[in-house]
Amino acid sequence: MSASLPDNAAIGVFILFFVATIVLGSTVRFWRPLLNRRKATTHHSQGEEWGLGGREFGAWVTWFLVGGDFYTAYTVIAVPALVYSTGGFGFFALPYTIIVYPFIFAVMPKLWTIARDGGHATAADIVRARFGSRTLELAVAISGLVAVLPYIALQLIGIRTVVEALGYTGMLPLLFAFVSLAAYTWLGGLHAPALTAFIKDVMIYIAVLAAVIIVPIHLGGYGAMFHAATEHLPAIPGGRIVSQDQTVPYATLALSSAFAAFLYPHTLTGILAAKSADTIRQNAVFLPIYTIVLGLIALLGLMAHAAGIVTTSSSQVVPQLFLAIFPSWFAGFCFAAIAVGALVPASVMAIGAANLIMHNILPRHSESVTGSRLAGLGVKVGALGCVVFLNAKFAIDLQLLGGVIILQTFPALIMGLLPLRLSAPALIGGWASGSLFGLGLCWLDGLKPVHPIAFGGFSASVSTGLLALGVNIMVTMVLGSVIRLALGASPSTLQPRQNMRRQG
């Protein structure tokens, strides 16, 4: 079954829904007061209002915001593309989204409380207050900033992909993606994605539910669909979902992705914008609903095989499937859902990165809304450069590359909450070692997210991010011991600061 060419109906429906979302988000400051007529009881600076929404989002808004910036174009474009190319291996995204929620429930309320009490807006704020180190603060801030660039690039690819599926080629689709994201974020701040995330989710749910019901009907049912998919994918002995040599990379990618997921500036921004720690716990309980939808979305990669979709670009799998199965006007609606599904989280990502720049890299200008907007624009330019210059085989590799980088902040931010004898110099040494090691492996492996290792007769490919994190922790612990021995430190000498209020 070949995909039909999009017509004016598809283009018109796409423009209607996509532009409407941008307009709603860009004008949020005018219509938001109509939804909340209660008088504000707390004064927030303009910078905090633009970057954290005034820390006033309740359970409902936080659920859509966190879910909206967690389930992105990565979900709708990249995961089905990986399943289309590799089969069951692409489903590693499901266990990682299950592993991460107990982590959110246990850790994130504590981080939120620290951030509220100390007036912190970023992970780097928390780390500096904990360890009293400007250098460590910069290390965490730079890691967050660099890690989010390929993630935003993935969202730009998502928007570009559906615009290309509508028949536009060249640089126009990418420029369209960049300009729409820049306008949406500049004018709306964090309130834009927070209050339009529900539109994105409803559109995604409609598109996905229609796909998992209508596509199998067209293909003769799920049994016929799975049978057709097995004829196109490499055969795996013994009826296994993943091959023997895929088991370790499957498990380690799931684990490293779970550790990294809520270290990113955008996911942490969604957490810190909540109005209470209980709001975060409630979300940790109900966010797994998104994982069910993720599993259905991943099936689109198998459906594409059964539908006879053949494409040289794996990112085009889902758009071509929709064009082949759905009426043109509904395909246009689904394209708008994918584009909005990239726009909303990309906006939160840019805002989270801008918070790092304004609070930690250029802290003297932290309350400037214009400065934050310009910083966010600069981040999006950097992400545009990632799309143009990083040659990743799969779109999902861009997200996994960001995971390698952001995982190096785990010891300082998460292990720093534990009663461990960690010192800033040791953490900086571990961060530098892990970052250089991880990025070096990524460069040598052509941006692949796994690296082959062999030890004592055991050989397998392991998540590069997890390997780099292991190096980070090992160096941190060894350096910490060396520093204590060199200084003759007592157990209390190198304890982190207990004053968690923001420094400087």
Second form
Amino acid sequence: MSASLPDNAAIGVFILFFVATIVLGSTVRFWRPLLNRRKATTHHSQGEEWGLGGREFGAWVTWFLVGGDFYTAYTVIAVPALVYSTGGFGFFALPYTIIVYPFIFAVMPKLWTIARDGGHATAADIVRARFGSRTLELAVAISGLVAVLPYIALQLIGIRTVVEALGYTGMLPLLFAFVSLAAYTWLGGLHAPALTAFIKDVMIYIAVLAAVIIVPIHLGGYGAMFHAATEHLPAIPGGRIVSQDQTVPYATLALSSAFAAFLYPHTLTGILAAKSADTIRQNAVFLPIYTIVLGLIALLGLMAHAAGIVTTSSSQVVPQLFLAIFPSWFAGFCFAAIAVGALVPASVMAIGAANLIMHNILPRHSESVTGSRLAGLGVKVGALGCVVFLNAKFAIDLQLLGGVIILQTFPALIMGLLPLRLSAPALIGGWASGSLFGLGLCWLDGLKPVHPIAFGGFSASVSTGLLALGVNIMVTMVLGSVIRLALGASPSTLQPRQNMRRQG
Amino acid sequence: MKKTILLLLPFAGLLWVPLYNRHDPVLLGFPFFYWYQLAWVPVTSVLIWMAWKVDKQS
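Right, and the form predicted in complex with the partner chain of this protein, after the form predicted alone?
Once more the chain from above appears, this time first in line as the rest of the complex follows.
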């Protein structure tokens, strides 16, 4: 079945909605005072205002902001693409985005409290204050930066995908994506994505609800849809949905993605910008609503099979499906929803990364809003480089690679909350071995997210990130014990320093 | 303790894949594999909410 070609109606509607969002976000500092009668905040530095929204977001804004930068173009483009190519296996994103919430509930309010008390804006700030180590701070900051680059690249690919689906090819769509993102972030700061995240969500909800209602009507119900999709996917014996040897990868990828999700600078930015620890707990209760939408979006990958979409470029699955089943003006609206859905999180990511550069990587006393903006721009240029120079056939692989890297900050940031006596040198050793091991495995396996292991009678493929984290934790523990023995366990040198506040 | 169990239940229910790696029973056209996982979304919300209540009591 050939998809109907997009026409002027589709392009017109796309431009209308996309440009309106950019303008609204970029001009946020002019119209925000109108909504907000309260005197503009005076007790925050301008940098904290640009980078953390003044740490004043309540339950609603946090819900949209955290959900808005957690569910991205990755969700709308890459998850259905993976489901389209692999069937039920691609659904590992569903358990992942469920188990992440108990984790957030248990861990993040503690991190928020530490960050508020110490005036920290990034993961690396928190780690430096707790362990008093500049090297560990750099390790965490660089991991965050390296991990978030491909993630931003993924968002640029998302915008490019829909612009391409509108019939434009070559470098133009990518340039368009880049320039709009740069302008939006430069001018609006964190307030831009916070206040336009709701536009993104409403648009995505409309598009997804229309799809999950209209497509099955076209195809004769969900039963018929699942049945038709199965015929196009590799057969799996015994009435199963994923094959026996895929169950361990399914579970371990879900687990490692869940642990990694809120270590990223952008997701953590959303958490740290909350008003109180209880705002975060409340959000852990209500954020799973997004996961329902994610499940429905993932189904689009199966619907595309049922609707007879045949494409070798799996990123085009969702745009092609929309063009095939919707009138063209509505397809244009859905494309705008996807583009805005990439813009909002990409902006938060660039800000999170800029915070890392300004606070943690550059030497002290270099902070300024212009500096942060320039850093954010540099990050986006880096992401552009990722898109241009890396093979992005499976956009999701880029994100999984970033996941391996960011997961190595887990011991320093999360296990640092436990009453364990971890020391900075041990954590640095663990981080270095975990990162090297994980990246080495990815390299040897040809950028695959799982690695086959076997011991005893057990053999299965396990998430590479989780294996690397295992190595990391082991090295941290062993090194920690060795150092303790060597130093004769003097508590004064090994106690985490909790009261070291940031200067300047 | 009670709180920890509430928060660990979703991990147990979702990471043991053979538990739900089945086509039947079908619900509203959805194979078991899909609706079982979707059903964990509201269940997890409720579990976290209960953990929140436990937190507030103590």
